[in-house]
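Below, in structure tokens: the form predicted on its own, a single chain.
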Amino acid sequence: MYEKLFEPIHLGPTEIRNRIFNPPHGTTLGSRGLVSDELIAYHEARAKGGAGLIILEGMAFHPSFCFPSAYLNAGHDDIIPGLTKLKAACAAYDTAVFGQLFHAGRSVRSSHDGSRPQVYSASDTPDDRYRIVPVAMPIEVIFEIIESYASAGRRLVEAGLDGVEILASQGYLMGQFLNPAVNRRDDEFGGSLENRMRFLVETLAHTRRAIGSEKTLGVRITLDEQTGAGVAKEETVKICQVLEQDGHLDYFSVISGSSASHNGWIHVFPPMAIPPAYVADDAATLKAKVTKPVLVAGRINQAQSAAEILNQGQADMVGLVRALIADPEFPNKVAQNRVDEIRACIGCNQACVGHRLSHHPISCIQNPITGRELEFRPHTDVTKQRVLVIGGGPGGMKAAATAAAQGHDVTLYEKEARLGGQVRLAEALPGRSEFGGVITNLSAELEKTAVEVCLSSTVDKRVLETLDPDAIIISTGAVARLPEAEVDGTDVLTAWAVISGEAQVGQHVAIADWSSDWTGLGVAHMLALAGHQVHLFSGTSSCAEAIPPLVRDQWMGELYRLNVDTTCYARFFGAQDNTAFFQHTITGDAIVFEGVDTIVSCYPPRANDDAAWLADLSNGRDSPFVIKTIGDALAPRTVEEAVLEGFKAARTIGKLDGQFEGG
């Protein structure tokens, strides 16, 4: 069923060796608007992994949208040498490279100096998500930007790139001109569909003249902005038909969502609660009306889904962003009939989108190498060691698999009957079953090695004498705890006990959410679906403040539909009989909530010190082994830190420079 994935295809003059492409996405791996060695290594890994086409992240090109700390800048010739080097790195694996030109219009969250910049749009229509009031773009600036698109396109092809893509999707500048709800102009660039299209039509015409006929030109378009206020799907199809008739374009790339609203933004990076491959129907709608190739992306994270889209004729190429962030070797593994070895993306948005939105280089909670390709190059200067890993959560599993892959003899001890740790709690929540993929993927990594896994087993001195390890990695995780508060006559349960089903919950529930992460929202969702009346009290300024906004926003919509009430700035103070007491975190005033049957506490867990006794044995210059403590056993955090620290700890075992140290 995967054969069509590996058929070559022509996008205009460019032949692509297969039907898998890596769509544009921000990486924060550039340096002052230029291509860095880190960015080259990132894309080279995906080219080596088998992607037929890489479309680089959207590049700025005009002073009206120019933030070098966040975006590559194709507005000057300095971009050319780095792009040339990047193209050469990818060409070594027969991977084509396009560059995308991007202007956000009013959808701007960046700043040059901390102050809000003046931004342009089609009109002064405010942006609901960024809370920006733009300036209507003067006609002379429109024509200047059209020429800037063309000049930037010329730079991309001078650098040796195979093609240029114009972003006209997701509520950014071109989309703002196309959208009658945003574009209120009464000149030649507003009003009728023909006028609203003029900016895009002229840009494509000028860019085509600039890059010539021997390079590919495409456009990225959105058929459904998921906002209720976007361009009608039928009108978008008509726009694409007109663009095709103009004869400048070689392909259409279909995506979903919009940056202009919270509900639309969810679909720009759809979380795991959104069905996989759901944009394929939009691509099929367009493909039935145009003759040029149609590309599609949008939570395609399984080889079967990607193949089905092509086999059913819904699109001509499939785009994998987060799937290739999680596993750059995805295409090669499919081609080599190793589909079961793919490290599937789970749509958590934590280290990819989450890093990007917090101005850090993107990575992956499952694959720490992503975004750190230069830092974590393979090394061979390793002396074989006997390694004991204590704890079979994600950190311990990653440490064991990595150490074994380095050539060490590894034994993993887990006191429970199953591997997985807290991930088993997370996957039990509504809409979060895909999170269990972390354990599925890590289990597959372990199965490829000779790690000896001992379940329902604990480590004592006799085990140490038998194994005689050179290095020990402690990954015993965390243990649940309740806040110190006066409670009389009311059940106060940990969220872990509720999720696992170990405790019975009454009808009226108050959730005391200190952590402000997935736990509070997940428990509220689970209990509300079960028919409980739920009130979520968050100690922060907004619920689930600690998780990526796209995940939070989607989840908060679910809770609203289930009539879950929320109160923020509320710290749990205590309880008596059927009354819960909270304290406003700013004013200190009492918040009294009566009629409570059960209080569910989302208080932070405590690092598990079950293996602390090992430290006494390892002290001293002549210690028989060294210890590294990782993940929640060191300090309770998230899966991302556990996996990263497990990976890093395992890499340092037996290195000749002796970097492995106790934590």
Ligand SMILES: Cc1cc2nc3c(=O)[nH]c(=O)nc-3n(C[C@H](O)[C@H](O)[C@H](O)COP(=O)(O)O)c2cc1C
Given for the second form:
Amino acid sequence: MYEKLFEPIHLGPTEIRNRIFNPPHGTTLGSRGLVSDELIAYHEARAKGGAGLIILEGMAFHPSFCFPSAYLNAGHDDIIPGLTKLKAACAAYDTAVFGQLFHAGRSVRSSHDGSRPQVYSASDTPDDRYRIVPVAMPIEVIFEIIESYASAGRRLVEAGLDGVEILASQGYLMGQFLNPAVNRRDDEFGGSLENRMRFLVETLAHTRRAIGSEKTLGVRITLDEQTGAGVAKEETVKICQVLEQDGHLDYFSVISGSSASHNGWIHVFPPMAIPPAYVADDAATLKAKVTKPVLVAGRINQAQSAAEILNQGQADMVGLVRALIADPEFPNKVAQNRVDEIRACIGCNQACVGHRLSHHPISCIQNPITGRELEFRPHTDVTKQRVLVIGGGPGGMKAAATAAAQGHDVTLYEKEARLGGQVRLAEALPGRSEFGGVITNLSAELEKTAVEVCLSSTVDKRVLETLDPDAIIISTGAVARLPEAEVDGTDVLTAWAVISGEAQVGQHVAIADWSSDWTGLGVAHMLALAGHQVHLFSGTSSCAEAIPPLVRDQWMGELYRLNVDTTCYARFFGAQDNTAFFQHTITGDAIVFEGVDTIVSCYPPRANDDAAWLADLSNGRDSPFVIKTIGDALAPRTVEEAVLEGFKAARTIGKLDGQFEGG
Ligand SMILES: Cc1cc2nc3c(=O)[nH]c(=O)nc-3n(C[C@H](O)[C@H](O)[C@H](O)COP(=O)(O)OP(=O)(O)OC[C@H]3O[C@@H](n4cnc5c(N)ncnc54)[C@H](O)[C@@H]3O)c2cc1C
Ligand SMILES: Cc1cc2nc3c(=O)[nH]c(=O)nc-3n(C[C@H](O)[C@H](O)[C@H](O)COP(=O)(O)O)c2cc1C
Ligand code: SF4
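What's the form predicted in complex with the named molecule like, now that we've got the form predicted on its own?
Every chain and every other molecule in the complex is listed next, the one we just looked at coming first.
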């Protein structure tokens, strides 16, 4: 079923060796607008992994789009040498490289000096997310930007890239001109469809002239902005037909969503709540109406669905962004019949989108090498050791698999009957079952090794003597705890007890959410679905402040529909009989909530000190082993840190010149 994935295809003049492409995505690996060695190593890994085409992240190119310095800037010739190096690194694996040109228009939040930026759009219509009033772009700036697209395109091909893509979607500048709800102009760039298209049409014509006919020119377009106020699908199809007739374009790349609103934004980085491969229908709609190749992306995270899109003729190429962030070897694994070994992306949006939005280099909670390709090159100078890992949550599993892959003799002890740790609770939350993929993927990694896994087992002195380890990794995770509060006559339960089904919950529930993460929203969702009346009290200024914003946005929409009430700035104080007391975190005023049957506490867990006796042993001067504590056992955080620390600790075991890295 996978054959079609590996058929070559022409996108205009460029032949691509297979149908798998890596769509543009900001990595925050650039430096002062330029290509860094880290960015080259990042893309080289994806080329080596078998992607036929990489389209580099949206590059800024005109001063009217103020971009952070870790973005790429194609507005200057300085970009050329770095791009040339990047292209050469990918060409070694026969991977074509295009570059995307990106202007956000009004979708800009920051400026270089911290003042609120002055941004341009088609007119002065503000959006729902950035909340900045744009200035209608003067006509001379439009012409200047058209020329800048063309000069930036020229730089990309001068650097040796195979093609240029214009981002005309997701509610960014070109999308703002196309959209009649945003474009209120009455000059030749507004009003009729022909006028609203003019900016894009002229840009494509000028860019084609600048890059010549030997290079590919494509456009990325949204058929469904998912905002309720976007360009109608039929109109977008019509736009594409006109663009095709103009004869400058070689392909269309279809995507969903818009940066302009909270509901549209969810689809720019669709989280796990959005079904896999869901944009394929839009691609098929367009493909039926145009003759140029149609590319598609959006939650394609499985080889089966990727192949199905091609086999059903819905699109000509399938785009994998997060799937390749999680596993750059995805294409090779499919080609080599190793589909079961693919580390599937679970759509959590944490270390990829989350890092990007906080201006950090992207990574993956499941794959700590992503974004750190230079830091984590494979070791060769390792002496074989006996390694004991205590605790089989994500941190311990990653540590065990990594140590075994390095050639060590590894035993993993897990006190429960199955592996997974807290992820077993996380995956039980409504709409979050895919999070369990972390454990499925790590189990597949473990199965490839000779790690001896001892379930329902703990380590005592006798076990220690028998195993006689050289190194011990403690990954015993965390234990739930309740806040210190005065409680009398009301049940206060930990969220863990409620999610696992251990505890009975009354009809009227107050959730006391200190953590402001997945647990509070998840337990509220779970109980509301089960028919409870739920009020979520959050200690932060908005609910679930600690999770990636668009995961939160999607989830808050669900809770609203289920009539979950929310109060922010509320610290749990105590309870008496059927009344819960909170304190406003700013004013200190009491918030009294009457008629409550059960209080569910989302107070942060405590690091599990089950294995502290080992640390005491190893502190002795003649300790027979080295010891490292990682993940939640060190300090309760998330899967990302547990996996990263497990990986780092295991990597340095038996390294001749190395110290034992960890948390
Ligand atoms: C409801 C919920 C939702 C969450 N959602 C997310 C999310 O969406 N994203 C995210 O990144 N994080 C989430 N987390 C947090 C995340 O699951 C943890 O941070 C992560 O699992 C920590 O991994 P770990 O390996 O360090 O510890 P754990 O997952 O706690 O695993 C520790 C393991 O050690 C075992 N163990 C303990 N003592 C011993 C012993 N003496 N001997 C042998 N074995 C022992 C335990 O049984 C357990 O299997 C969530 C947590 C919860 C509770
Ligand atoms: C971290 C990150 C940055 C992104 N930056 C861009 C970008 O610069 N230009 C663009 O067109 N799309 C960008 N996207 C959207 C992706 O190209 C893609 O459409 C989206 O991630 C859905 O595909 P996926 O499910 O395969 O990840 C970005 C996505 C991610 C995860
Ligand atoms: S962090 Fe989550 S969403 Fe991002 S690539 Fe990894 S698994 Fe996928």
